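Given next, in structure tokens, is a single chain: the form predicted on its own.
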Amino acid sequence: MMNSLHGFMPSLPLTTMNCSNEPEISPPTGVVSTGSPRHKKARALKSSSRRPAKALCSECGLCDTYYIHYVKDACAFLNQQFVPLETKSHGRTRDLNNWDDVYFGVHQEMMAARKHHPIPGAQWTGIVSSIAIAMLNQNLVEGVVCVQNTKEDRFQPRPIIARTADEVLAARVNKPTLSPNLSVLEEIEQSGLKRLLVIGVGCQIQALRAVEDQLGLEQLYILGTPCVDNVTRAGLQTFLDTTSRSPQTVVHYEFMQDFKVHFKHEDGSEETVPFFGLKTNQLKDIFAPSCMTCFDYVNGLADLVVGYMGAPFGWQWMVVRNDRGRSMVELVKDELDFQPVTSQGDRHGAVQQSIPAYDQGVTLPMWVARLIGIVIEKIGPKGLEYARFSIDSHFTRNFLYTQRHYPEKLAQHIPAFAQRIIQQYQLPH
């Protein structure tokens, strides 16, 4: 369900999409009903390839809709507003002198769990799809918007409403491209649906939280993944067929914990590749812009965030950011193991080393890749600071490509949380 690549890459442009001009329209300012003037206005649009934000857009599925009309106030990519947003959703924004909130965000609790009895055919234990599935079942629900696959590709993302159990399983397994969850929002309102869960990603969260207010919802829950490094289709056919060794029966893959991409195949079989031995000349182009310029990585906006980069691997870090949250743990609490986060090592001297490393897009004999990712593993960080170490090296490098492609955003697009994370580091000018 979530669609991420979190990559170890080079921080180098993408062709840029096909992005017609923004639409003349004025932004919504305070809450509008969905019987205002302003809104049947928005209603009255029609779907197009508008891109306000140009090559910038991560494809979330808003400007496919009439919702449109909110864009400027609602895309993460022309109005960066995670303060307004993280005290609407969760009653604060982050302490800046703490540095828990400051890499991952608003929360009350972080934990490391893992189902006693994994669903069969998930990417991990399927704690997503058990929170997903009870919500339905004890009807706190009346849909769930997640991410199936076309019948053609496995890899192409089809945004859905499921109202079962069954169509929630069927959207298990990440779908790590460009994907328009938020596609679905005219059809949430035309169903008349009142209670929602959404599954997405950042740049699809920001959006949503933006027009909360104009879904007419009594209720709408939030269960965000992390995410970095999103590509196109045919980005992510380039990342496999460079990556690996059998690429038309990868089923899923992650970039995981010890340093190493694991692929899952059709046979059950399992593949890996060190970080370090990816073909970075050849993947240097393949990720969106939007990816490059995002500093959302842990999904700040969501109230509750499953993923596995603060977890030891085999198990899912969860972080519940407010009430809501809690009470989707509860739900599937007894259907879980779990054991406290910890850290270990210091990322400080590996993240330094790596920015000239993504700048140069370096790319090592496989040998060698493999000697640095064992030397890595046994002494590289670990837990909540392996988690710090994907931040920084992404949080620099999207500065860097955010500085030389859009310093007029710089003051704007980077938040102060990002902006203190960077700040650690010496940078390139």
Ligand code: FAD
Second form
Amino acid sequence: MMNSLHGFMPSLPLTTMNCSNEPEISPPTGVVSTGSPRHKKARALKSSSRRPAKALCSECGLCDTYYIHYVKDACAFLNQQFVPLETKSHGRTRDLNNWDDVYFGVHQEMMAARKHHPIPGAQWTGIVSSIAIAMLNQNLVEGVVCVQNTKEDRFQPRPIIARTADEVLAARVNKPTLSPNLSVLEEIEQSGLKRLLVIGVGCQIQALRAVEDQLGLEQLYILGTPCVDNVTRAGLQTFLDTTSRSPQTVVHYEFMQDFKVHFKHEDGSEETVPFFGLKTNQLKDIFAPSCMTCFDYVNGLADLVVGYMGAPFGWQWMVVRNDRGRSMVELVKDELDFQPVTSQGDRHGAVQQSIPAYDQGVTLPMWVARLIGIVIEKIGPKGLEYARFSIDSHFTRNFLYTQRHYPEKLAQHIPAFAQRIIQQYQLPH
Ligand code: FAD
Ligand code: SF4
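Switch from the form predicted on its own to the form predicted in complex with flavin-adenine dinucleotide (FAD) and print that structure.
Let us now look at the entire complex, which starts with that chain.
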């Protein structure tokens, strides 16, 4: 455990960072600025209940605003465009001959970290909330797009623009459901905010990057989390009802690196269920179709990504994609322990076996599941290899789903890096 990480160098002075210094790509057809005729036309539009991605819509929130005008270019499920957006955001796109790039996206550095003093009630140790609070306190940003919950339901997302540390803190912990984070985009332009941090998952960030130039911002920082297998609120209930011993008291859960789902209950008690004991036959259909066709698990367009899956158990995993992301880590580095990322094991056999098992909805008796869990925890993939295991399992499953349900989308929708990953496996037809 270390206080500072080898290779973690101070970034450029924060004041010199400006989105306009980034390499340019062409904005969506015909758009040059928030004053352009196309943007004025967009502003004249009313919020819509229309969702052009139809069943594939992840409810990212863009279409709840007049930015729906850009949806054909911007929606992650209508127009997959990692290459131009990575190039614009990070100065380059993934090197397909570099497996770390292929799996984890463009990055300068990866590390494992955790807070010396975790934030009570955060999803992990609260690195995401701490960075957002530091950015507000140091006046680097005037607002933070994040997700609180509604009064009635702790898991029902309520996106807001937080202006204070307390509002950011109130947004800590995952709302493990589809969340319309971008529904606050109109508010940004109307409130005159010029410096903003957005916290979000991949599909939200893809659409945000695509309309970034239309927001009228001077500075945009993006703090992403990985995301996979998200669900509607009703789908979440099915998951809780079929998996937890006490669904109504769950306050927090996470699929962790020890191959178990960890539930935390209102009374502080913990419950674990091995992945291999999940009732796959009942859960197969709860994931949103958007998530079954998503290949942006690692949030490739964020400046900084904070998750857990590439880190040892109990630690968070940080992927610094560019100088803006580096400057965000700088702000909180004295509050964190760091250690280098490591990798152990070989995922390939386990992934290959999981493909038909998932496809056929195999559900194991709990004692068998626990036994497999114990063995795999001892000899299974760890660190970055665990992250690769999870990416491989989801990408192969999502490829099959897309091929079966949206064959016409295969060519355009599956990015080259995902194709490289999938090609390592034999898939059923
Ligand atoms: P906290 O300080 O508790 O802050 C959490 C932040 O998440 C808040 O700022 C809040 O605004 C934001 N948030 C909450 N719900 C949502 C939502 N539905 N959409 C967008 N933003 C939201 N990491 C992995 O390594 N592998 C995974 O498979 C994985 N799946 C995830 C799925 C979802 C739906 C989400 C939201 C996150 C997922 N993560 C995953 C990230 C991980 O669970 C933690 O969120 C991350 O490590 C940050 O922890 P923290 O303690 O620093 O966050
Ligand atoms: Fe609109 Fe977002 Fe749904 Fe795409 S995913 S249709 S951009 S709300």
